[in-house]
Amino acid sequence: MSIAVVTGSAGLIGAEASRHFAELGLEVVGIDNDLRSHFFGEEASTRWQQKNLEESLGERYRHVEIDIRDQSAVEKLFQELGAEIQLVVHTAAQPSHDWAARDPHTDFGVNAVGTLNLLEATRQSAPEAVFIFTSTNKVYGDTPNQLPLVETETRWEIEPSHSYAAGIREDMSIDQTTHS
């Protein structure tokens, strides 16, 4: 069977995500270890994710408490699923910017040396699968807030004239943003 493995699994991308790709008939691999709960308060846990997915998708949804920023750990899981992983959706992250000033060593860990991890991991396991990376829009400071949207029924859109309507590319500049 084909396999996704989707970090930050119980997080809110990361939960439908794993709904997803669960539906389109993949076995997925959730990492996910809470970390939310340690970053935010137990209130901010995402436990009761994890069993909605466990519950909601039986036998094509398996957790794995991992820590991403454990190498080993990644590397063992990697090996052990090898190249049945056609996918992995990276979803796991430390979002916060106040978190990241308070504790950068965390946030480097979680975002850079686990994202690190993971890659590598994939390169050695899984070299065929592809690797969807996530981000936050806060990468990109306030520059979204001075695009023209168009509010449809259901969300908010890029007006469709304008040249990031197909969406963001990466000359988006972060020039002298204010919150980035």
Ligand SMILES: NC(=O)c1ccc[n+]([C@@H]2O[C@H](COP(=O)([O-])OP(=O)(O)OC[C@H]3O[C@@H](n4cnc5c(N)ncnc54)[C@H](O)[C@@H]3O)[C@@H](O)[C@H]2O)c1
The other form holds:
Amino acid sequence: MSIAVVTGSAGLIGAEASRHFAELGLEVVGIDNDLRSHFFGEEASTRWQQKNLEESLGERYRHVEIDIRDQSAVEKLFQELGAEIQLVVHTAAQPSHDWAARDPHTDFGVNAVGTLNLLEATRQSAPEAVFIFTSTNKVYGDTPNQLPLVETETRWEIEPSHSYAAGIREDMSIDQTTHS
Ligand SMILES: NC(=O)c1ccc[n+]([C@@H]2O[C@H](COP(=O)([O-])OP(=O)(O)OC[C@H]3O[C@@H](n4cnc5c(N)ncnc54)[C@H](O)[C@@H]3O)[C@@H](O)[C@H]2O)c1
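Now show the form predicted together with this ligand, given that the preceding structure was the form predicted on its own.
Below is the whole assembly, all chains and molecules, this chain first.
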């Protein structure tokens, strides 16, 4: 069985990634401890999405309740799954800049140390796996504001003839970012 480990699997991006890779035939192991409810209060809890994934994906989704800051728990899980891990999608995060300023130690623990724990566990247990890190759109600073946008019925899209219409490539500049 090929396994995709998705961290932050009940979050906005993690849940979509979990569904996407389960539909492609991978067994998804989702890591999420609902730290979002600690960051932003009970109403921001992502438990509903965890239930949703468990109900809709059945055996293709296994939820693991660990904190990515817990190095030994992360390593233990990765050792158990081993080389069957083909993919790691790392989206577990404290995503708010304002919140980061309020409690920088917790923010650094989740976003920096947690990421290091996952990178190292992957290197030790599944060195051939692809590792996707979602980073942040803030690395682009104000550059996204220069893209030509067209208003459609439910959303804004990049103008179809623009070279980024199908998605923003890695060559978009991150120079002179002034977003935060
Ligand atoms: N939403 C966007 O448009 C967007 C765009 C670019 C990049 N990103 C990045 O993608 C990542 C995820 O964003 P999102 O919008 O899906 O966030 P989200 O808050 O919806 O999801 C994050 C999930 O991670 C879980 N989590 C947090 N800390 C954890 C921990 N220590 N252990 C286990 N689980 C933990 C939370 O409970 C939550 O369910 C962030 O790094 C964000 O900066 C988001």
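Just so it is clear, the model here is predicted, and its values are computed rather than measured. Residue numbers count along the first chain shown, from 1. Throughout, rigid core stands for the largest set of C-alpha atoms superposing within 1.5 Å between the two forms.
Comparing the forms between these two forms on their rigid core, the Cα displacement of E157 reaches 2 Å or more. Once both forms are fitted on their rigid core, the CA atom of I13 lies less than 2 Å apart between these two forms.
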